[in-house]
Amino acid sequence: MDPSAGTRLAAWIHRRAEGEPVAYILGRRGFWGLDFEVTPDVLVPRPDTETLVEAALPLVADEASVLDVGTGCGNVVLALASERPRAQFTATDIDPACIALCRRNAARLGLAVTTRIADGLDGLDGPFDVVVGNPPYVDDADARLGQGDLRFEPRRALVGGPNGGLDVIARLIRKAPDRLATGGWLCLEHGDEQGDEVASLFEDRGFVDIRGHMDLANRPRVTVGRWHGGTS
């Protein structure tokens, strides 16, 4: 072994050691069968998000129009860009170096997406035929956001509020409608305690054909629901 190499690999061992994420280690990380540059400014993409893409998936029509808020690295989107190549595709994130990776993540992968920084859905105009996002849902004070790989992930996020981590999702929900084409589709991702609260909030803010969808281990993780068109 090259003796560079040894001292590279016994850093990594190293840093594992502490709790470092493995992707933030190899600067990568696969999802939906894609291979996405990953650094510490976003959060590690899981399986679990998978299920995201495959929700709402079926919604996307050929020449859809699709926006996905809090991008990251762009794992969502760019998954979703992949299977619909022919709809058109809005990433956006209120933080300068995620939009820099998702289009570097775009780039690589040779997949058309427009970029945007923006706070959640604030200045945008569309209206869109699916939105999609994977917003930050633990509560301010849970204590797995000092253990394990979350420690080193963005608190920015993660945390989603004193609400029971609510506070970013219910935001959402509640604006989206002013970016949803009539019969649009928003499709958010949630923690999977949090399922009923969040078909409420759907229903009561108006949506039609709500329903959920679980991940990997059979748990609550992803809400879609459609809006009518009525007044928002």
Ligand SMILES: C[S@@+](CC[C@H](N)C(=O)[O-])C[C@H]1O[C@@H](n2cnc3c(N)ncnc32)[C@H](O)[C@@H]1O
The other form holds:
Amino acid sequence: MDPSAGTRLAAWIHRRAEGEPVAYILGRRGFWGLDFEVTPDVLVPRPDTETLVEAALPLVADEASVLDVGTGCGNVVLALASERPRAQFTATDIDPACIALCRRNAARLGLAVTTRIADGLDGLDGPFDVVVGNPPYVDDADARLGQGDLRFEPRRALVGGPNGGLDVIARLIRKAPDRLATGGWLCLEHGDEQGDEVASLFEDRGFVDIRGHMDLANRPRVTVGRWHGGTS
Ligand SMILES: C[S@@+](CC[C@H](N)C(=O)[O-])C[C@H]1O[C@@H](n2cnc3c(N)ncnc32)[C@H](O)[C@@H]1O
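Shown: the form predicted on its own; wanted: the form predicted in complex with the ligand:
Once more the chain from above appears, this time first in line as the rest of the complex follows.
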């Protein structure tokens, strides 16, 4: 082994021993069979988030318009784009660094996506046939934020507010009807203990055909609902 490679490996091992996620050390993470650049500006894509792609994919028609809110490195929107080459994709994030990274990943993968810096659904055009999102949903007092890999990830990508962490999700559900086409779908990832509460939020807002999807460990992870098209 070339001595510089040994030095680099030792530095990586030291960083990992300190708890830094492997994806930040290597600058890469696989998701949906695609290779994504990741930096400490974005959440490391999780295998469980493939559940969101699996749940949304059957709802995305060939020429649908799709919005991904809180795109991070673009893993969800680009996974969908890789499966539906004729659909139109928009990706947003509140963090400009995430948008820059999403654009780099899109270019490297040769996939087309329009990007916007935006807070939630504010200021976006539409209507969209499908809105997907993996918003921050950890309670800001959750002790796990101080443990393991989460210590290294951006707080803005994780924390969804106090009292259960559902503030960002609740706001998206409240506002989504203003951005959805008649019969359009909202598909959201959430915490494994939030499934019932998220389904109630969908129902209270007037969504229909509400369904939950289980993650790889058979825990509630994604809820989808259809907007009937009535007055929002
Ligand atoms: C849990 S991460 C999801 C990243 C990626 N979509 C994934 O599934 O791996 C949440 C993302 O939402 C973004 N975000 C947080 N608050 C937001 C808001 N109010 N509006 C738009 N994006 C937001 C964060 O910057 C972060 O990139």
